[in-house]
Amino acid sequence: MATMQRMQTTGLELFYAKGYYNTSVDDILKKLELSKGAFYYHFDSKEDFFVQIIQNLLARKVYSSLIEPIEGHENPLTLITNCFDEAMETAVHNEMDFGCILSNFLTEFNGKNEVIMYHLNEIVTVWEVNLISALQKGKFNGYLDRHVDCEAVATFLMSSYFGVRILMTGLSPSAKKYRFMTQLRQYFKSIEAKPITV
């Protein structure tokens, strides 16, 4: 098990840095100083070994960073705001910050492999639902505006903060982040509950 854990967390930052295409099972080897007889032991193809780190720790790292944080019963949309903020300064502080590790995985496979990409959307799926749930749970409560489309909102929120993650891997990382959670309270403002005024 020390092995297999060792071996998929090798291969998932090889992956990251250089991408699946440009990633042989012989660089991995080489990087963990494992024989072809020991890889082939545990995984039936390269394709095989990048599913179970989709599965193992990619799912894990996804959930941790940016689902875990927002489940809970006080206001969505600082749940949210909080764990933006902390996954970003996270990336901040990366001397080697690629941008988000699924956004990237998306595009590179999206076309070309329909297996990795099954296994990629489901992480996706999870994560959009528990957007939804939780913004919808915040209206429930009275934090949000009843007339918030909560599924749009999971899609705006999804796909902004893959594109600034993006953004963070060239020039100033930290301003791009200041300037993007700036508008994100702007918009969150937009759509919380609105005190009845009589």
Contents of the next structure:
2 protein chains.
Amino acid sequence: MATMQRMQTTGLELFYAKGYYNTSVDDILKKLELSKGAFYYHFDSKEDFFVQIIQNLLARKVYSSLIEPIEGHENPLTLITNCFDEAMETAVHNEMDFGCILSNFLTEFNGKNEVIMYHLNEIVTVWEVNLISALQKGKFNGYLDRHVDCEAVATFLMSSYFGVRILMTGLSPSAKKYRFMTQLRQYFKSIEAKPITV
Amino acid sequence: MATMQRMQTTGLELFYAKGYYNTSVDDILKKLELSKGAFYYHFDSKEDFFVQIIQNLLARKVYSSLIEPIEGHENPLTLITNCFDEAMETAVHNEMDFGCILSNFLTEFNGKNEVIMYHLNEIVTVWEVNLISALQKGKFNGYLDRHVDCEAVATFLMSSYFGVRILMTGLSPSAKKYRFMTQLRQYFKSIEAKPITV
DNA sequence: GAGTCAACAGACTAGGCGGTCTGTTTAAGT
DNA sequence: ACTTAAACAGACCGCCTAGTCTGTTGACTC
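Could the form predicted in complex with the DNA be given as well, to go with the form predicted on its own?
Entire complex below, previous chain first.
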């Protein structure tokens, strides 16, 4: 049981760092000092292995870092700002940052593996749904302007976050983060509830 | 000479659709009905082949679709809006859209191949520089608010574009595009030159 | 018409890949 | 003590991959 978890943890590490297709089962087993027998005792195939990683590790990771932090009753724009800030700060401090795990896998498997894409898209949908409902709640509570299209805002936010994580893998990630955050705040200012013009 | 171009064109097609590591030299040669001898007569290696594709095809593609359209003297916010709109419209009409080519390769090679990453980042930098200068020119010409940080805007724009192209590979790309564009316009409104309050 | 060389063809190799299969160990049950 | 089976170990297989190497073709020269 502990072995299964170790396999999945190092599996995700290596898949994230080197990509799924570029990481062999032997690579993972070598790092764990385990054998082929151990792997295929616990998992049916490499694909089955990865699907379980998605459900057990990736889904929880996305939830704890991107969904749970925006579930409060405060201003959703503030919550999202802090959530993105923290997520990006983790990336900045991680010397081996390869971008957003979810977005990387979406890119790698798009058009190549329908089964895996299905599970990945499920996570994306959960994130989207939670973002939208957080925004709608914020609109109801008077934090957002009445005319704001919450679904559109969610799409825009997800896009920009996926994208900035790609850019942050390049030069000066902390500068990229700072610039991104200033413009996010600028954007948020434009959709927040307008004070009643007296 | 014509063979080299055919190789590069189909090479980019397949690399884009299936990924670099997931596309074998034989795959490309099979589609072209050519032999190993032909390939290694024209190119030193698979990596050399790809670097040439980047410089000959990818760089031009990015230039013609993302840089050249924003080089005019009009309002840069309008130019960028139309540029993104058109680029995304092409993606919507492409039944086999796998996202932004540049962003996909950035994701695939990040941390895996320094040589290729160098050439990819060169293209990113060119795009960034041109975006910034277009915005600065727009600021000088009174289209943008005086307090706008052009570098930050460029980072934000590149992020959001990379990201939305990923989302658009999922469900209802045209809806994603529409929502994205509404929020882009919203954001642009917040950084455009403010009319003098009388 | 003999020589030359660019532009290929295709057999070949060494290594890596996912996956299989036959063991072996170890601990618990009876 | 004997059985049973979970949890592995590791040799093995067929296939694929980047890259090599020895040819062959056909146009062009002199």
